[in-house]
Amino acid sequence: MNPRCRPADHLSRRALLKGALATTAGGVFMNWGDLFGSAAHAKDVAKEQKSCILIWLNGGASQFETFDMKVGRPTGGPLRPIQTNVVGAQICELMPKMAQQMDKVAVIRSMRTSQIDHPGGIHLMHTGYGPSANVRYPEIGAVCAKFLGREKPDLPNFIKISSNGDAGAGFLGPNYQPFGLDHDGRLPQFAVSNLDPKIEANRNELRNFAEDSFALDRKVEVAGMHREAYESVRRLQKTLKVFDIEQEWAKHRDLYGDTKIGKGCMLARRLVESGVAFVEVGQSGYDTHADNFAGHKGLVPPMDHAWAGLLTDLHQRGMLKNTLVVWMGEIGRTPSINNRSGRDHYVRAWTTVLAGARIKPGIVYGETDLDGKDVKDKPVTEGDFFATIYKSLGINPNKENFQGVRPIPLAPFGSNVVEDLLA
């Protein structure tokens, strides 16, 4: 043993065996996310009662038709810019409502990421990592559920409304899996019991008896997970009214816009207000290889209305200071316009937006060159982006997780927090 190391720096035999169990084939069983000091860290972070809402633009919205216009250039396209409530900052005419919310957001125009296709990009921008055959990385929602969520909550800590990420909880384990709602925000069938309460209680008692008997001689983690899954559904029954937005929707329809994404954003606000750590709201259709401009004319205005309504609502309720709102897709679109009036996939220079929590409001970070082909100033990688998100939420992005005996930080090794984005 190195005499200069503290005893706490050494892994005990018990901890090592917990981290990894070698199989006869030489593989490793994962330990469901045993972080160095993660329990204590999670409790400290949860005290701040922060939460995160992700507005996910599936297919990849064009930076040129949103926040990084190149008017008058061959790459610019036919749409025109409008002035915002931040001096010198212009955005696309399709977003008049967000133009009046620019003093609440930080626009990152200098994203440079590594996955050009949709499956890889979706995985990358949900986890911070590219796909791997050997590691099941957790989505940002699962990380937030672990560090920001409540223990044994009535509502799930990680909820998706009409979304497309598929990494799930990864090595953090089943407790942090997402709970999915459909495109209209409706609950899945299993969430509501049609049984008489007495019959259901009797069934639950019988199931618990059988599981207790099984567990007497078989100390396996899976048995506990099975019971927790049932108990989570039973706790959910107490909170079903949170998902019924119809009465409140009549009061807020004009604020959010009478669309699916409008309803999704209002439901997301209701959920974080009720204690949910992470909610993802999805809008699909941005993969505009053809008819890019017509496509964005159909998609961006309802998104603009819903997003602006969400920021306004959070701000008026005093929630924005503790709620991070992330706006992104998996990729950007090409500077060149193809022969079908479309833009293809592009990751060398594109745009994301952050607001709330510790994010500095009313700024545009980074810059692309004259035609938007490359980052001119302050490039931000996927790792930098996720490290900044985690720090904004009070989560240490350098926290390492064991998959087997392999340490994996929440944000990839070498990532840097973009301190200029933090207030």
Given for the second form:
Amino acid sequence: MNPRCRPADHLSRRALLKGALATTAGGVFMNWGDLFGSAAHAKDVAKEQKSCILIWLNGGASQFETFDMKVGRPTGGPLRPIQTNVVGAQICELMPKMAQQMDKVAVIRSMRTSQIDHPGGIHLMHTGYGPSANVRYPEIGAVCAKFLGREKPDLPNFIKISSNGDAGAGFLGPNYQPFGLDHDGRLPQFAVSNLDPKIEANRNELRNFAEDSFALDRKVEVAGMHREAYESVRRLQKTLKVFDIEQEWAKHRDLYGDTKIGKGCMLARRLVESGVAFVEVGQSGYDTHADNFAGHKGLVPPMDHAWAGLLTDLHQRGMLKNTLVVWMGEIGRTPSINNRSGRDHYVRAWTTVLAGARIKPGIVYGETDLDGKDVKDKPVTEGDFFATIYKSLGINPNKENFQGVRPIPLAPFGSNVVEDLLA
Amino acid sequence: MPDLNPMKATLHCELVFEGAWTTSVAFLGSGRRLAAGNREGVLLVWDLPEQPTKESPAPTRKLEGHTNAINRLVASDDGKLLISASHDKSVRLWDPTVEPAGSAEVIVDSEQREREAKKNPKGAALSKPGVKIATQQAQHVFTGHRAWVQALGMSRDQKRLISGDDSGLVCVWDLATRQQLAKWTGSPANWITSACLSADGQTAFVAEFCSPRGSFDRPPAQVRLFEAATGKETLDFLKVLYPNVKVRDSSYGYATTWGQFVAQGLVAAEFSPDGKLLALAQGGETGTGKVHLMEVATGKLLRSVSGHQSGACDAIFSADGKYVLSVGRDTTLRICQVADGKEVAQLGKPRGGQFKDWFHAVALSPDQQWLAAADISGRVYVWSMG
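Having seen the form predicted on its own, please provide the structure of the form predicted in complex with the partner chain.
Whole complex next, starting from this chain.
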């Protein structure tokens, strides 16, 4: 199996067909409730053309080496803060470019979440819910694809570039499954046809003819779904130019930084500009149980460059007001520095960052105590975080669907939108 | 100079230096004087007791000025010159023999006090006065570095100094005039992890490394010799070791190949006294933690010795060039014969079996009579070799 082509990460022809059939079967058991009855709402949102880019720091970046420094304290570490373009707000010296973009972001220093390990944390911070054997929660990307995406799009509505998270579309079904790209934005092999276009067209005609004949005396929707699955892949063929970024990359390399994450962030902007509802760009390596400071010194600067470039680019194109940029990993890191010069997992007090869409720019929300061991003020749970994200994108976080008679809101019950973060 | 006899090493005393990782150590001449620095930028001097003792002697002097971790210390044979390299982007030059300028109260047993206070919350453990000791400032600050200075080396003739930082900048300094003789930069995004000068100061060794930044943008490590006065490259060790591997800025394959040799960066380097060999220590968290002995003339690997599980931190040659001494994350100090690579002594048992934590730095007095290791738990162990 091609390691770049995991089934959960993309929509292959076969997976799409299987998924379409599974969805039909699923309809027997599941009541999709308001989700499928929300066409009017989805249309309203689509008018605003909101979209979301998630910069995913896999492994869990340290809040102490990014946005919540504790200099001079035993938990502080050797890195030092720098001033930003927001008065009173300091961030780590590893992020000089983001220091000049602080007037565009809202830093949440008071995250308190519930899953301390990677699998649970990755699921939690992609869905808002802890892993469950009974419910297949959809990732935020799938929710955005559902509520913000275009119908029958040429491009998939949920794209992942070198990123993590295996919840996928969950109960939303295969139409909202993520489409995975390689780490430098290359399309997976299945996305490009090897056939001569004439032969491909003839083959499609023959298939359509067979399907139409099959559907004439049958009432099931399988034939239609089968056709739609092929159509979506064929529509993708028309958009391949979007993924060919080399020409534009030459112009924007300095803005984003000549790195993997830089390229990913530029492609994310390009995809959102082309109508994709949700793009996730991943950077791995933050699980720094050993050599945390060296690790962050290697990872953060290219990320800083790419992220700052993305915000600058979105701003200059007038896209930031409708594009939410989320910066997070699955966990934070411990205040204590272990004897491997590392920091371990920590979820009692850590940091995420939002920018764009309805997010109030240039603010720092919440506070941790002197050593960063606990939230001192304004704790934000994963539910609050997702509720705020959804609201900033114009999606009702309380929108429910049903598993049997069990209602499942987009953000967990009891979540509160952090209104102070919204403009 | 007496021969070094590794079998005679006897623990002489244990210096308590709590509060932050003890990261660096150097003997000040052949007497019983020693300097050690820590991760907070505190730099202290001790006068060692004549007789072995279980009591920890108090420091006698504080060298003030650094504001962040002290990574490396080097000292002249007469003990009149001490040079320190720091995360605070500076290299400082001290004469620890001058009259002190002031005094300060220093607490070196903060963790013991905290433990005592936990047992007896009503006691005065935390409010007890510290030790009042003399203070002095640096005689000179070498400026120009733009990032953490992790690499530092002095020529054996004690005329030149080399320093390297995490922006990839290498500087060669003339110690008499304190002027910069040369500077050059390595690969973009690389850090200078170790640097040293040949005995006459004419040849510079520089190792570069950077932690992984992503699977295709990982810059290659560099392990090279230069003309110290000009920065002109004279030998690339990796090209000698891996002649068939093409160097590309974005080559993951190349990175994995050189990774076997470089591990997570060559964090310590020293020329042998005769200038024929280089000792290079594999650092970072790595399984092997070997010390490579390289032939300077050919660039070939003579042999790899020692082996600190989880990584080496420091390596030096004995003054007679017969031994290489190394310390690492396995909490041991190992002494190996250069001639055949045989390990002849191991001080400490692996992984906390005897001493508390990583040995971050090692020093041998110029007369080979004293040996010291800095333990990150806030200790400096001193052995008598006589």
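These figures come from a predicted structure and were not determined experimentally. We call the rigid core the largest set of C-alpha positions that still match within 1.5 Å between the two forms. Positions refer to the first chain, counted from 1.
Peer 1: Superposed on the rigid core, does the Cα of residue 415 end up 2 angstroms or more away between these two forms?
Peer 2: For residue 415, whose C-alpha is compared between these two forms after core superposition, the shift is less than 2 Å.
Peer 1: In Å, how far apart are the CA positions of residue 404 between these two forms with the rigid core superposed?
Peer 2: The shift comes out to 3.1 Å.
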